[in-house]
Structure formats: structure tokens, C-alpha cells
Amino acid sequence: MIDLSKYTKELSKLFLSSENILLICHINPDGDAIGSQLALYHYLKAKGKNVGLMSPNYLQEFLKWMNGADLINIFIKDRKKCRKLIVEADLIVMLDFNQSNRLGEAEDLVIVSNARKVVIDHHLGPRNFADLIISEPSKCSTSEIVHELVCEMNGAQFISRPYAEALYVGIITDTGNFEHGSYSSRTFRIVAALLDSGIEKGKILNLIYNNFSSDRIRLLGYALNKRMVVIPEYKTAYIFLSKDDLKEYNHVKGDTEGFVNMPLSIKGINFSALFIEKDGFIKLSFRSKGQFPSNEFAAQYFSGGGHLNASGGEYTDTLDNTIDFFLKVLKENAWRFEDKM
């Protein structure tokens, strides 16, 4: 573990020094990228600093909702705003990933950009495209990273309504709440200090896990009862999902947000895998329990990575031949299963 101290030296000059903060999440941003990115606009503001926001797509509807989420301009939507924002940034903050080509359109955009860059971020293996780089994967969130750096540079703890939302957001987003990931007794101090500040738990929970539609509901059901295969020899389960059975169940951005983790309350069930058809591709994410490195498997075998327990990838193949292989490399794995469950 780093001490995150060492750094607030010099991003707080950065921040001083600069007129046009630029921040920008990832791709398809998750509840953590978005949690750091507000949370971090929201301290950035309350010090008075001209501070801009970026995506390089479109958010999940269960985000929408979070304060200043409307002020996030999306680059697929606006290029001609989002390269203007670039262009005039002389700071720009990535949050929450540590390969450019996380940026997505953007990606070129930024990389020839003359503003200082700065990468906050809790994945292994960070990339060198950035001034400064913030890493640190034993936090179990991005957010519980800005937040470190923001109590350290504000020499106390800072709290907003807004910004205790924004953190609280992206730490349990990023923890299944709390059901997996690398969260601390620390983590767990954060939140205390955040629920101290006033923040509705239950109603963030509500908005976060207990807003989706009917629909999604549906294809949940249908994931599970006709797109589910256990394989018990090697503890592994996974669902598959087609283009058709998305557009039946009217599929939109988010409602498949957390159907990767079902399989594992399967007794026996320590990996878990689901196949997302998409034009051209397929997606992939991996649970697992245990020390069984699922970031690993995904970064061999599916140009992939993320975390010891939660991670994904992609495969340019249709979904059968995706599946096929997948079945291959499992079993050429069967040994790192036995030795890491």
C-alpha cells in the first residue's frame, strides 16, 4: 500500500496553478467513475476553480440522478463542446482507468492535448500517458482514493451533501455493497463519516439498486432460467445473453448491471462469467471468490483485466464460437481452479 500523501504536494499545485480543470471518466462508466468524477468536481468547485466534465459515452440511468450528472457532456453526443473543453483544458484529470484507450473517441484528442494530466485510479497496471499517475489497487474504489487526496489536501476532512453522495455512490457501486473487492476497515470509516454527514442511505440505495424497469426484471428471470449454464467440475457458472434476447426484452444502457454476480450464490459456484452480444463482439465480465485470479484470466485469454475478483474483456467472434473457447480455456485451467478455490 502507498501512502497517498506523497502526491497531494503536487496535485494541489496542479490545482492552484490551473484556470481549466477538465475531468473525465471512462468509457461506459460505472458507479465509480462517476462517483469520483462528481466527487471530485464537487470539492474542486466548493474552492472556487473553473471545472469541466467529460464522458466518452453515455451514462447508466440509475447514475442520472446524482448531483451534477447533468453537467457531464458526453463526447459521442457533443464533439464539437468536448473537443472545445480539451483543447482549452490546461489540467486534465482521468478517473477510475489507466489505459488511454479508456477515453474512447477522446482518446487522441487528449493524448496530443498540451494541459498537464493526471490519472487517479485503483486498477493494476497503469499505463505511462499521463504527468502524474495515482494508483493505488489494494483501495477498493477510485472514490475512496479522491477522497483520501482531498482530506489531505483540504488538511481536514472535507464533507458536501453532494460529495459524500457522489463517494458513497462509487464505493458501494464498486463493492457490490460490500460483497466484493478490496474494502478495509478504513473503507468502512469512510462510510461511517459519510452516513454521519446526513447522507439518505436507504434512498441512495433505492435509486442505485431498486430503479430499474419491468423489463429488465424480465430478462433477468430469463437469464437465469433458460441462459444459465453450471458446470460444477470446475465450479464455474455463466449466462449468455444474444442480440435478440436484449431487444425482446427491451434492453437498454445498465440492465444487465449486476448479473454477473448471480451465479455465485450458487452453492459450489467460485467463477462466474457472462457473455453480452454486441455488433462485432462479445463482452465479457468475470466474478470470482477466493484468490482465483479472475483479472488474469481475462487479460490472457480476452484482452481483459480489473481486479483479483471482478474484471472483463472482449472477444471479436459470435457468441457460439466466444462460448466454445471460453469451455476450452476453462478446462486448460482446471488445475488453477483446484489450486486457487
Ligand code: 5GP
Contents of the next structure:
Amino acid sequence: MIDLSKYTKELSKLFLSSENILLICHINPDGDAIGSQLALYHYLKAKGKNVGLMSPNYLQEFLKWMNGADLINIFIKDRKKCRKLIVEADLIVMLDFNQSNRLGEAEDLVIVSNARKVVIDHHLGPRNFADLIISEPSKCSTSEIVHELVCEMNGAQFISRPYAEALYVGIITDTGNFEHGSYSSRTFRIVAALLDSGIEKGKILNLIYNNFSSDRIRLLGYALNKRMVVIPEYKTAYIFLSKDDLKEYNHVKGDTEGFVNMPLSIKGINFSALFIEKDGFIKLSFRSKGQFPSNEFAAQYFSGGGHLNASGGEYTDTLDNTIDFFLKVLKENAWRFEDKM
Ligand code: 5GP
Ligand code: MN
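Follow the form predicted on its own with the form predicted together with the ligand, if you could.
Next comes the full complex, this chain leading.
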């Protein structure tokens, strides 16, 4: 087990000496971003702290049921309130990211704020933009790190049902329900304890995985049938969706979650990419099997990052040009596919 005591001495001091604590997750928050943020929120509230919550942009539909999700202030929706939260915070804890640009449009305000800053994260290659950086890439999720820190700080008596649910959501979403990622036997011990604490596993799984609209399922069918291109010589497949495609299927935030994993179930495909057309740029998601570093690929060509096998980035151009660029750099990296997969 990783020795987290090297962090908790300073972290406890920071929590103790802070009146207004602000917890911020990354832009386009996923289950682990919101799970770790809400778990820490419930813990700190149980300790009697004054805690604010902020996300750079909107939550995906399938996370909105979570206890405390309605308390998360959305920066791009409520700038005035969020600015106040940032300015008045004496401690800002940033969860599930390690580059300041993941703060989206809140980046400048957060960086210049006088608050002391903590990062809790499990991605590779943290940047130095906080006073305390708790970075443990060997952990399956930021939620798991939050729980280990809470345990190390003897916080077990502050663990509540909403805390346990948030932690469970973070762990299952970042491991694809224990299919990928760096989960360990320790993860299962934590999950066993969560189940023993009485969380309703079936209910949560339904809310996360079986809670989509029929339009979303039809969009998935369309994406796989009409918008997936398989390139066997590069062991690669990609899916692209234009704004018109999304409109046609009444897309809501979160509907394309998981699409990028699908091509990896094709025999011989080790690298998968998803292109989603946004206003003025293309959002990319990458997944790989084996040793191909999808995060390095994302960082080198698409201003992104993430994990070895799951990463993402952006490209400011049209959908067609982005795909052309992807195909060009894919060709340049062909040798890596041969060696590393
Ligand atoms: P997803 O494809 O599910 O959106 O993201 C997969 C992983 O890549 C997540 O760990 C996420 O944090 C990371 N990621 C996604 N988009 C970006 C991005 O634009 N920049 C960085 N640095 N990481 C990203
Ligand atoms: Mn995560």
C-alpha cells in the first residue's frame, strides 16, 4: 500500500486552518471527478467545514442524481457566484486533473487567487500549479485516493452513505465497472467495505449505466453503423460525429460516454478514437490496449493527456481536417503500433 502519510500531515493542517474550502473538479467532469469531489465534500461537511463546490462546466445527465450534485456551481452558468467562491476561498482543492487548463474558463481566476491550493489526482505527469500535489498514478481513481487520505487522517467516523455512494461511483466509472484501469486488490477491499456499509449496488449501477434515453441508444447504433472507420493495418478504428448527427438524435451531455470503448472489442483493434464536433473545435477521446501510450499521443498532437490507455484532447479545426490530421499522425506513429501492442 502507498504511504499517504507523506501528504496527510500537510493536508490535515490545511483543512484545520481553512475556513472556506472550495472543491473544483475538471472540465467535462466524469464519474470520478464528481465522485471524488462529492466524497470529499461529504467528509468535510461532516467535520463541520464550510465547503463550496464548483465545476468549470455542466455535469452529464447520468451524474445529476448524486447526493450533492445540485450544490455544484457551474462556472460558465453562474460566473458571478463562482468568482465569489474562488475569491473568498482560503483553500482550493482540485480533483481528478493535473493540468491547470482543465479548469476551463475558470483557470485564470483560480491561478491568481490567494487561496492555498491542493491537487488530488491519478493522471501521469502532474504540472506544478498548487502548493500540495497529491499525485498517485498507480491508483485506479481519484476517488480511491480521497478515501485512502480520509482513512489515513482517521476519518472513518465521518464516513456517511452519500460519501460511500460517491466513492463507489468514482471507482466503477473510472474502471469501466472493473474492466480496465489500474485497480488493485486494495480497490476490491475498499469496495467490499462500501458494500458492507449498505450502499445499494444495483440501484447505483442502474442509475449510471441503465439510465439513458432511447435516442442515445439509437445514436450509438448510428455511430457504429455509419460513422465508424476501421483501419486494420494500423490496428485502429475511429468514430466521428458531427453537430448535425448529434442534433438528429437529440443529444444531451453524456450521451457519447463509452462510445470510444466499443471499437476495442473488434478483434485486432488496439487503438480507438472518437471525434465529436463542438462549436469551433473537435473534442477527441482515445482508448488503447497494451502499451501504446494514448496519453502521449493525445499530448503530442491534440493538446491533451490522460492515462496510458484512456486519454483525450482537442483540435481547433473542422471535423474533416481533424480526421485528416489524425490519419497523418497515425501513419507517422505506425511503428509504435507494431512494437508496443
Ligand atoms: P474521456 O475520453 O473519457 O473524456 O477521457 C479519458 C481520460 O482522458 C480522462 O482521464 C480525462 O481526464 C483525460 N482527458 C480527456 N480529455 C482531455 C483533455 O482535453 N486534456 C487532458 N489533459 N486530459 C483529457
Ligand atoms: Mn479519474
